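Just one chain is shown here, as structure tokens, and it is the form predicted on its own.
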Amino acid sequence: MPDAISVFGLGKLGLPFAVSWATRGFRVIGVDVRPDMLQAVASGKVPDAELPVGSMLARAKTKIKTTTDPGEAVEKSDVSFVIVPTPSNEKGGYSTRCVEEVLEPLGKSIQKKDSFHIVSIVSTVLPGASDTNFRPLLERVSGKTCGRDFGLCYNPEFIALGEVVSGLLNPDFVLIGESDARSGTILSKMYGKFCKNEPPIVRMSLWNAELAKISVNVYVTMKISFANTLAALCERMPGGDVDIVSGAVGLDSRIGTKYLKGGLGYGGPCFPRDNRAFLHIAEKLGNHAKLSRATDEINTDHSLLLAGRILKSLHDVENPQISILGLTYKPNTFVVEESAALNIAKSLVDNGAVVKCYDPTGMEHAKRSLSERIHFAPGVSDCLEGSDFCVVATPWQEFRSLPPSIFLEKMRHPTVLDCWRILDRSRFHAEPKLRYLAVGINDSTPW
């Protein structure tokens, strides 16, 4: 079985790859084009880089290697894993590029190797990319043909952002599209040995994994939107609450609790994307997608709903000030792509608010998509000062035992709403002078 792997990218999924498979016992070759980055692995200091990728680089620093030169990379490696970004389109598809580039000099590569030498496409496609551009480019660049002198494989991951080491090394399930038998037989048996906690290893064709890969996070779109829903509806029964009922919901085993909490939207790199890559999939081959396309509308009309209801809430008080805390889009990461804290941000600037916000770590990247618009406080305690309306967007763990204490002795007018309802329910009802809203319950306080 190959020991011996390259990782073309670097990136958010890119360097945690690498030394995850480093960690396992295989020698790794990484491949970018940033002499900053390659200088970084190699110093085992990495910006950025998620935890505990730093400790791992630094225990798994032998079996590491960089470089900027493609040909060696192939040459001391039996497979290469192509791990770069796929950016959106303005169909909604996603532009491959950045995997053609790579693949030009690494079948070139190939073309002077006499072993068979596996490429395995990690970065996220649409189905026919892989079959119609990927495996032609290979062998018009190398020479040689697909399935007999090398081979080709689709093998996306199911990660989540904070969570990208634990999601490689133990995954539900692990999905290689295979170009051939042979391929997907060696790509599976170091799988085996890489996975800690033997997963089921799923292969078929190129074109059904790509399907497949973006089909997963199509249906948990899907399931957030439907959550949202369930809140919505709570909000408005007597007594309503949306833990207990998704909680009876998620018990029948067709369904499941994940994904189903009900609180704002979904945001971040993958899922807004990957939904509406799915609609111009289901267009392209002659289908509408209508589920999808709803889901999509359900996500956008969430965050606006909820900034216009926060701002009829504030009609009668003067030059409102509005804070928010919590901008990415889910905790443990500094990412706002698509966050809906980010969205019920600019909406409420754009309708004239004063809005202050403060994240553990998404403060820098946030401010280059909100520019000069929206105020940014140092923490907490400043960013409640004087303001009328608080919204806790993300479920970060140093909000979850803020006291009503804090509300109340910082803000000019004390309400609180708690998005995913991670306060202490039972306290901030305690306090007569604050008032306490929690997206998906009704607690006979309307607003």
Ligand SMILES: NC(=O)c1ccc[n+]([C@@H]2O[C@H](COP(=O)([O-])OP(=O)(O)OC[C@H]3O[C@@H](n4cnc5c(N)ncnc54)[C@H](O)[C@@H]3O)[C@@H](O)[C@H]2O)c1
Second form
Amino acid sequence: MPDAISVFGLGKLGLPFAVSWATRGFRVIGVDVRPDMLQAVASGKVPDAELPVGSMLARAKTKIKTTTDPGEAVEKSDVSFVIVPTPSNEKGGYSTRCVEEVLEPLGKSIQKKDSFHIVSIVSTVLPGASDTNFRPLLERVSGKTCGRDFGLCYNPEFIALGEVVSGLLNPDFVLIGESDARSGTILSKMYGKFCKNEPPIVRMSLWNAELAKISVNVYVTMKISFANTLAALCERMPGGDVDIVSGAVGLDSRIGTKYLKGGLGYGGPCFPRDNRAFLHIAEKLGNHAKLSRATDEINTDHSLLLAGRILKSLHDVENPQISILGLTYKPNTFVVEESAALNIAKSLVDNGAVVKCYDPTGMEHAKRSLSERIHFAPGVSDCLEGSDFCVVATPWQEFRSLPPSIFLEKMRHPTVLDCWRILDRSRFHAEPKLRYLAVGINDSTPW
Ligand SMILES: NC(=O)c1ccc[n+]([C@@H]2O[C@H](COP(=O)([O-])OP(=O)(O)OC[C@H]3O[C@@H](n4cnc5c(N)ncnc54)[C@H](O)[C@@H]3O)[C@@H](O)[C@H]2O)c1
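What would you give as the form predicted in complex with the ligand, now that the form predicted on its own is on the page?
Complete assembly follows, chain above in first position.
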């Protein structure tokens, strides 16, 4: 079985991916266009990397090398994994420009290589990209035949940021789209050694694998939008409590409790765009994927409606100031892309409110995408100072233990909206001078 891989793209997914394969005994060559990233990997100190990555890198130092030369990477490995960005394009699909930029030199290197080499695409792409775009490109550049002289696989990962390494090593399943049985068999054997939990390995055509990949995220977003609809209903019902209702609904084994919590909308680098891409490919294939459209609309409306309600509740306050605790799209990541907190903040300032934010890790990234109209506080206390309404938007651990006293002492009008119901509700309700509101709960005065 091959024991040497190359990884093209050492970003949020590619670096943990490369490091994880190295710790599982494979020789790894990392390739990236960012010299700072290659230098960081070589020095063993990678800023922004998720927690275990640094220590794993130190442990696997002898197994992982870096280069800017694709030829060297192909020559010294048996499989090349491509994990470069595929940003959304204006049509709702994914741009494959970076993948193609990798495949050009990769194909040229395959031309010079005598042994069988596998190219495995990990980047998210639309169904059809590998078969109609990548395969012909590689065949043209290498002058060889795909499936006979080299292999092409589509092999996405289903990880969640914040838990990338454990997700890679213990996946629910491994998905392999293959141009030919030989390539699929080689990759399955490698994953058999790589994964710690002996997951099912499912093999299929390239097209089916590409559709399966985005379908997983699309289904999860549908579940989240449903849970948020449930939360909205609970708020309008006497004694309504979304945790009680979704907890019961999720016990049905056909449904399950994961991603059925109700709170804020989904965000991050995958969910929103995968849902839109699904819609795009469905329309291209002559279907309208109405469920995906509704899911997306519910998600967008959720943040806007919440911002509107917050502003309405402050209509009699002069120059209202709103604090937002949490900006990342979920805890344990620095990623703020398309986060609900960010969308709420944007909508509030667009409507003239003064907004101050604090996040344990996402501040620098948020500063790049929020306008200078938003203020950033160095900590919770500063964020709450003089505020009239506080939104606890991301369920970070450090917010869970916040006592009512900090809101009472710092805020001008202490009203707290607990979007994920992480605060100690009974303690907050016990404070007569504090107004505690929670998404999905009807146990207070309507707002
Ligand atoms: N991050 C996730 O949670 C996640 C999950 C599943 C799928 N994906 C998919 O994986 C792909 C990569 O995502 P990411 O979040 O790691 O992106 P990223 O932007 O964090 O990292 C991409 C890396 O690729 C490098 N790169 C760009 N062009 C290159 C080239 N020509 N040669 C070598 N390196 C190059 C960049 O410098 C960067 O370091 C995307 O298609 C994404 O949709 C990501």
